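Just one chain follows, in the form predicted alone, and it is written as structure tokens.
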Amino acid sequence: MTTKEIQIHDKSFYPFISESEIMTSVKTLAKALEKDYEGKDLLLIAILNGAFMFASDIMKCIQRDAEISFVKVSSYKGTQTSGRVDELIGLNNNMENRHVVILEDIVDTGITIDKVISLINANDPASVEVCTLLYKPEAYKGKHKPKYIGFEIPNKFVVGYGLDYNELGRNLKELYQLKEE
């Protein structure tokens, strides 16, 4: 991991979580999912755009049959959550009596997760859980705390590994935290 600050648009970010730490956490989460859903019909629902790298790595680490689908919602503008969720691409999978795990890059306020869970619950799944790489307990106001958490982090803005700042930075292999002025 680079030890240097990086610049994205008008903001500076410093190294926060390394690629190797991320991959260790992803492997641990994948093993937990394999164990908990052994013998069950598992459907993973990844939240786009941010969770695409996390979802890809989780799928590569799961050593059993699992289906994956994607939904796209939006709740961020710049570095702040907008406080609302706009569904852009809907759910198309049959979820009745299936075990659904939502894959999310980051859970902060819980607004997105609560909206997605309500949409999924309308389809009569056997169960619904959340697996997130990052969780901000200080910012969380939702009803559905993630069951599977890679890292609990402070309520600071982060970028990299799928997360962006105004659409840039998703391609970084590690995570960076916003440098406060």
Given for the second form:
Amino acid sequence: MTTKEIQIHDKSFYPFISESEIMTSVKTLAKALEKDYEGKDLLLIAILNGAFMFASDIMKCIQRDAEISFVKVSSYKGTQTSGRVDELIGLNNNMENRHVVILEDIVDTGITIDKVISLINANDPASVEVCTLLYKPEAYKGKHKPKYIGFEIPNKFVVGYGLDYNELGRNLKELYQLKEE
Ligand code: 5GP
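Return one more block: the form predicted in complex with guanosine-5'-monophosphate (5GP), after the form predicted alone shown previously.
Below, the chain from earlier opens the complete complex, with every other chain and molecule after it.
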């Protein structure tokens, strides 16, 4: 792992969680899913864009049959009076009686994941849990604390391993934390 600070757009970041620490955590999470969902029909749902790298690595570590689907959260103005409505683009799997695990890169306030859970619950799955690589306990205000957490981290901005700063930094193999001036 590089020990050097990096620059993305106008900000500096320093190394935070190494590639090997990430991979150890991903393997542990994959093992926990294998154990907890043994004999059950498992459907993984990864939230784009940020979770693409985490989802890919966790899929490679799961040594059993598992289906995966990639969805995107979108907000749009309704044509009626309801105002903002959120939908999940790409959600077309049959979920009835299936066990869903949502794969997220990071849970911060928990607003996104709460919306995703309620949209998924409308499809009558047997169960829904969240598996996130990163979780910020100090920022979290949601209703569904993730069951599977890779790292609990301070309430500071991070990039790398799928997470971006204004669309850059997603390709970094390790995680970097914002350097506060
Ligand atoms: P929420 O606050 O709803 O839990 O998180 C919303 C989204 O904000 C996350 O899915 C993620 O895309 C983004 N986000 C939250 N914290 C960070 C962070 O530290 N770094 C980056 N790159 N994105 C973050």
